[in-house]
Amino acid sequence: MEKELIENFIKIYGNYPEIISCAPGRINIIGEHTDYTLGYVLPASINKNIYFLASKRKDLRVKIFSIQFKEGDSFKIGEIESFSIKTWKNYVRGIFNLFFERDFSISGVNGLIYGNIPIGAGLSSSAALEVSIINGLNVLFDMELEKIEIACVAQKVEQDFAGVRCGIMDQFISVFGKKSTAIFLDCETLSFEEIPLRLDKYNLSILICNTGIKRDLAETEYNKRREEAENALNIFKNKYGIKSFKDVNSQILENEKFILGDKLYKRARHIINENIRVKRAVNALKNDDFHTLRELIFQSHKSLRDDYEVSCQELDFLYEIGLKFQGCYGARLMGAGFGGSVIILIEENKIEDFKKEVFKDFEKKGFKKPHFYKVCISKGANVKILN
């Protein structure tokens, strides 16, 4: 892969790249819509990545080409504007604009981007793109940014230039991911614990089923859900002086049910219970208790469907198939919802049977044919200096 990317870079720019940066996408075992509410999450980085190759220029011109999109972009540092439409170019421009505004000493670059993370599948291709470029520029220009700074810069780019009021989870796991390990992250304090994933020991695999239903986070109800969560939390803050939903127990929730109203009550109930589920999932994994994990994963989807209302009929159908399928240890929507993918924990020798059943049942329902990806838990972002 690296050799072919280097050859492509030379063909486009006529010179050898100085660095090749790589950042992974992610799965999230459990803990959905809890990151931006400063709660708990349990993500892991996967063996699908975004690559960024770059060399310095002597001027302030940035030239970038994306192999995946078969198009390039060119702009001058100090004169950067974002596009009004959603495009991968905004992420790149946002990174350079942020570095310029923060007075980092950078010049122009020639850059090449390639990725094998399915776009719109809920595997955080945008976070991987941000982290790959930021980490690469960090090495190329000797910025000496710490890992946590890289994650925070990437999050800010997503929020400011892409218009998605995301939490820190996607960027954090892309930076801090580790092979065969999930990260139990407190999104408020950014303290974390590495949790071993002994899937091979129990002949389990992680399967992603992409429904093919595209969702554009900046143009869906994602930001609306965040606003609703903030409104609910403000009610608790004003009365109890708490900082996050982690401090809200079921008694407090029930006490304020009338004030919250039905919608905000349900939003709060999901977040509060999801935080509890994450902590229980961590304990289950520490004890290799995949039966308990199975129940928690199914409970998570039900809550996302009924209380947070971010599912769709295709996602719900996959959940229902998983509930009935022998050898499935959990299936739930992953990511923001409104489409995208379902994460499925399943026995390795049952994968093909599961896929056949899904294809058959989806066809009967008249749904689009979904796509499956078996993923492995892999390492986080890294940069190689080429010369």
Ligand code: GLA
Contents of the next structure:
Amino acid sequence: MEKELIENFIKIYGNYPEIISCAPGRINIIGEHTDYTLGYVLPASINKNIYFLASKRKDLRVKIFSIQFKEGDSFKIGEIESFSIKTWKNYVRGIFNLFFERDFSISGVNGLIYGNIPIGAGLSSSAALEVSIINGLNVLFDMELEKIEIACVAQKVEQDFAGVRCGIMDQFISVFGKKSTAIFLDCETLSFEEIPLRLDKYNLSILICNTGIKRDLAETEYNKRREEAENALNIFKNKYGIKSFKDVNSQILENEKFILGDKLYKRARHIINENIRVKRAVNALKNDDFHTLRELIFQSHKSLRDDYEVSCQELDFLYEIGLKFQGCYGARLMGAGFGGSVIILIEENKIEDFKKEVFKDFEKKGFKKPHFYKVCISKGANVKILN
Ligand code: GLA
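Please supply the coordinates for the form predicted in complex with alpha-D-galactopyranose, as a counterpart to the form predicted on its own shown previously.
Following is the full complex, with the preceding chain placed first.
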């Protein structure tokens, strides 16, 4: 793969790349819509990546080609404008613009991007793209950014250039991910604990089912949820002086039920319970207690469906199938929701039967044929210097 990418680079630019950077997509075992209110999440990086190869140029021009999109972009540092339509190019432009505005000494580059993370599947291909490029440029120009700074810069690009007021989870896990390990992250302090995933030992696998549903309003709805969550949190902040939903217990929640109103009460209830579920899931994993984990994963979906209202009928249907299927250790919508994917924890030898069942039931319902990916938990972002 690497060799092929290098050859491609040489074919396009006529010179050798100096670095090859690689950043993974992610799954999230549990802890959904908790990051932006500074709560807990439990993601892991997967064996699907975005690669970025680059060499320095003597001028300020940036030339980039995406193998996946079969198109390139060219712009000059200092004169960067973003496109009004949604395109991968805006991420690249956003990164260079941010470095320029922060006075990093960078020149132009020749760059090549390749990725095998399905786009729009809720596996955070955009976070991986950001991290891959930022990490690559960090090495190429000796910027000496710390790992956490790389994640934060990537998050800023997503917020400013893609217009999604996302939390830190996706970018953080792409940088800090580790093989066969989930990361229990406190999004308030950014302290984290590595939680070994002994799935192989129990013949369990992680399966992603992509419904292929993309709701146009997903980004608007995401930002709306964030605003609602912040409004609810402000009520607790003002009265109890707390910073995060982690410190709101069910007694406090019930006390403020009237002031919150029905909608904010439900949003808050999801976040409070989801934070508790993450902590319980961490304990379950430490004890290899996949039965408890199963309960928590299913509960998480229910809460995202009923309290946070970020599901859709295809995602709910997959959850229902998972609930009934022998050998399924949890199924829930993963990522922002409003379409996208479901994460399924399942016994390895039941995967094919599960897929068959889903295809059959989806067809009966007249739903679009979904796609499955079996993923492995793999290492986080890394950069290789090429000689
Ligand atoms: C998206 C965002 C994350 C997080 C999830 C929901 O993936 O990028 O920051 O908020 O949705 O948990």
